[in-house]
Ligand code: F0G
Amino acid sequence: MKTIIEPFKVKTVEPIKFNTPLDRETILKQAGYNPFMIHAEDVIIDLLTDSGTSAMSAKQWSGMMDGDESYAGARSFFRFEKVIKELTGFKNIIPTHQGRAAEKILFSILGGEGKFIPNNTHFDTTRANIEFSGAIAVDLPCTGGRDPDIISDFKGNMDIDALEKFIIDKGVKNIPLIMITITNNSNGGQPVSMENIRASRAIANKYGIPLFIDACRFAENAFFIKKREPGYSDKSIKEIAQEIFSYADGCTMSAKKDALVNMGGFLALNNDELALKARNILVVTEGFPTYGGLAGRDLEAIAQGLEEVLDEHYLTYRIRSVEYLGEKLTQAGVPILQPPGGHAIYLNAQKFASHIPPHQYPGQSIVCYLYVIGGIRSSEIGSVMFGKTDKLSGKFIPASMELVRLAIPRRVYTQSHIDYVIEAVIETYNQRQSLKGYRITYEAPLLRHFTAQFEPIKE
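Now the structure: this chain alone, the form being predicted on its own.
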């Protein structure tokens, strides 16, 4: 059959509250033109993020009821630990309440002034935790990785030549680890090839630097490897994932993505000394090492989710749903980052609203209009999130790409919901010349996009 159906049945439903464009204009203004500040009940289709927004399965919910809430040594932790060890092969499994907590612990130990952390592309919380430690986060995407129009199988790759040059330039002693983000979220959810991960491992070995993986979307990345990389078509998703992790010394993970849960994460390490330091911080900031800021029921749900996400039927449906959205928008002439990634479609805001300069945030303009016209909440991934002003010259430095992310929650929306999104995006594109730029009226020193306030620029 040509039609790829959802590999699940709906068992529980949550009503959607409908409102009018006039209602939404008022709501948006009251939120300071920042979708993060809009109440969720005022959103019709929520594509702000795929993090923590998954629908859990019946088995996950039954696991929640079976969770062992003992403070220390709960059986739910040992199931959680067993599943992750089998999947990743890492010796030390440290639960945290979400991925950024794992990042905070890791970079509190390995970061600091004078340190540099290279990555194919850091996402926002990773970058923030690195910079908060005093270290510098450096992006080394492959050639073409930052060109929205280039179609390539693995645009999420690390630039291996640039990585080695960077290590030589900055000195091994100043680079405590190399990181690879799979899939590459800031670069459009693009996958990283196994060949590139192996090459990164070879550079890490050559200079004696640990290699870590930001594993939020490891299963989606493994699926792309299976479908696109020679030699992997006959391997299971689990086997491919195990090979990915075999090249690393550790990983951080927000379980809110590919573990299909609403809260949780972990730090996994092979180095016992590093793990001891991490657990010492964990006890102070998160909780006892066998719960780490999570309830036993959360540990159960994560363990079950990590097994379910390896199902190829689920991943086929998941990736195809995103492709479907991308194909329909492309057919209508809407510029998107090509090819469609694993968890989201990224509108190319630079082309979409070409009359709005980067310092007036074209992505934010699209985000705001899309909410008013369709009640759809999305996220700017451009100069609001990554742009900055040079402290010495006062010059505005835009992001490398101006994007709007339509992140698809897992197992939540049906094809009719996606068709509605397609209609709203196309209508927004048809009205693009009426879009106005925005200015920031308030911003926080870190992760400003979460709480920033805006106002439209009037002619």
Second form
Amino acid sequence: MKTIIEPFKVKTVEPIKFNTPLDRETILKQAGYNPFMIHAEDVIIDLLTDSGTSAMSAKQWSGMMDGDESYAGARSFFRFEKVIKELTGFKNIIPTHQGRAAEKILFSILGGEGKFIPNNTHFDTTRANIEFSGAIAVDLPCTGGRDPDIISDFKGNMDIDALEKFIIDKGVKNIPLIMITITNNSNGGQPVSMENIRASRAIANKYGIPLFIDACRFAENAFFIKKREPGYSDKSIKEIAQEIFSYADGCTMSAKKDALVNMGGFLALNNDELALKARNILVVTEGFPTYGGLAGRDLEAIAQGLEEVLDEHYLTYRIRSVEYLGEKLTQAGVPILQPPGGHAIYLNAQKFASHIPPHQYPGQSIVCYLYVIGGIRSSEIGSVMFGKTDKLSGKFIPASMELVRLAIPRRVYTQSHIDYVIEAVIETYNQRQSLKGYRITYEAPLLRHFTAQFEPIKE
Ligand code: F0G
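With the form predicted on its own in hand, show me what the form predicted in complex with the ligand looks like.
Next comes the full complex, this chain leading.
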């Protein structure tokens, strides 16, 4: 087998500014040991997120020049609408400025007090929008989905039996929709099988509940189906994606992932009455229905990106580059969440820095060390993000897993960048005994991980 190469040539470059470990120690200290507070310029390889960080193609950039900026009825909207209709089959296509704006509109209509919304695993913004409406967001991942060491093909799946029990228990009238997130970001970017989506549809039909897909990484999910699920190897990614969407009544989409753009999203759905309500909210919060918070040029770039992302050469390279990172780290003994997901590698921080207890944030410690050693920015997904202190007892409640996410931007880094990341992670792992715990010196009341300040614990 030959090396799987990047299926593109580089036409425009953005220089990386280099600094030294000594510089980075100062920068990190000034940022309160929170990489979210570091200027991006001071980062060598930025693996904070795969969202909005894609490199656009020459065709997307030329589409930007060609964007029709008319307030109403822009040609760019009709191209956007046509591409999404063909891909998803949904009747109503509503542009939004990003994924969470689509979620906000959907749950403003369907959420509310007394309602429950099940999902294989909600992403944070989905959960936040559901809870903001007064409804309750519930995760029903499949058995083993949350075990970092189990290797299986579709660890992102919904637990279908649990879903049915949940519907019976809470009552059909209290469940306005079922959601499936593909790939399952909060569960390691693991894919969901077509069989599982079909089974979710069967439950939705049985109880007359609509099914919505959180489609951010639909193309990566479709690629995993092609590679891993019997009966799909001869189908095109587009055919697989079309089949996925055919089982749903609608979707929310953050175009910042699999539409290969830096900003954008949409809500798509079949129900005309619901679409009318959604457009009424859209006009107030986002914009006129044919632009909804986006410029005409953004709509062009999304339409083009949605066509490019279906290219199998692109997806082969994309999934392989993440797998390659996971493979090399595993070979070196670095504990990661298995198997590698579609858009990121998650280090198992609890095993990696087993001498640091959860209340001293092992993930944060790895994140800081990786920055100093290699200028690599990653994010803690553990007790900094999800840990709590019980108000009454003052007792620390840790997150269910201590992870560090290395999210890979699309089409941005080459194999040598990934090799550099591998070297830095292995070096950090080899020096793990010198990692120190951290304590929080400042935290905001909500979503503290973004702005928290830390200090290393001296002993
Ligand atoms: N759903 C999923 C599964 C996501 O991963 C995200 C964003 C959203 C919805 C919200 O989309 O950012 O366009 O409003 N995930 C990013 C991440 C932020 O880093 O994983 P958005």
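Positions refer to the first chain, counted from 1. By rigid core we mean the largest C-alpha set that fits within 1.5 Å across both forms. All values derive from a computational prediction rather than experimental measurement.
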Rigid core superposition, K29 Cα moves 2 angstroms or more between the two forms: yes
CA of R228, rigid core aligned, shift of 2 Å or more between the two forms: no
Cα displacement of S400 between the two forms reaching 2 Å, rigid core superposed: yes
